[in-house]
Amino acid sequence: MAEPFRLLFVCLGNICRSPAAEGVMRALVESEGLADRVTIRSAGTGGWHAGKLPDQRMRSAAQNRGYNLSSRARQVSENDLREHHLVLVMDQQNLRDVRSYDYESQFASKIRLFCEFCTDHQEREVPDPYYGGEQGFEDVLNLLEDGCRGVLCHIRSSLA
């Protein structure tokens, strides 16, 4: 059997957007019977929350939709760029920060903005809901559900 497709989601602190994307994508991959062919992780550009569970507000919003967010926050590393086939960042600042780990510009083609995979939403970035109200977490989940469907199509074409 071929090696699994390795996917990494990245946001600022790895407690809201990227662990939610990981949870949404994991549920989608499992429902499609591809759990043994796709590995999914998340990380943050900063390490302030390392070891912590995702933000309780995001966990609650995700749980209401049937997603389990149980990963622990960690900081992205240069090694992540080597190990993953696709690194999806939530906004332009994350893109700049992750590209700064690509010292020799050898991973540029695999570092992409998450919203490139959205089909129902026009946003170019996934907004950080941390300082907003409950609706911000719902809006982020709507974007993530849309984009993860597009990511799954991309992965399927890579697995074929």
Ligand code: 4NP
Contents of the next structure:
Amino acid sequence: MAEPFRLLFVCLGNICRSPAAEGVMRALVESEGLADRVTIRSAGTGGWHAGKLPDQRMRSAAQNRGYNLSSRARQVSENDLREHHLVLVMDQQNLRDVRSYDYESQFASKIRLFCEFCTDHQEREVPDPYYGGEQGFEDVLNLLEDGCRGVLCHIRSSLA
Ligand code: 4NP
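Got the form predicted on its own; any chance of the form predicted in complex with 4-nitrophenyl phosphate (4NP) too?
Starting with the chain above, the whole complex follows.
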């Protein structure tokens, strides 16, 4: 069988947005019977939370929608850019930070903003929910569920 499509989600801390994206995307890929054709990981541009489970508020909000978030935070590396086929970042700052690992601009076309794949939302970025209230986590999940459907369409076309 062809090698799997390797997808990476990146945010700042890797404890809210990108692990939630990983969980939403994994559930979608599994429900479509594509679990052995797509690998999904996440990372943060910062390393302060390395080794931690996702933020409890994000885990609870995700659990209420049936997503179990169990990844451990880690910092993104240059090697991640080499190894993954698509690197989806949550906001413009993430984009600048991830691009800073791409010293020779050889990976530019695979580093993209997650919201490019949303169809039901007009937002250009997935907002950082860390310092806000509970609704912020719901808003993040709504965006992620929308965009992940678009990401799945994109992956399907490249697996075909
Ligand atoms: P994330 O959210 O980038 O979606 O994981 C944040 C998590 C932690 C911090 C900021 C954003 N922090 O400042 O510690």
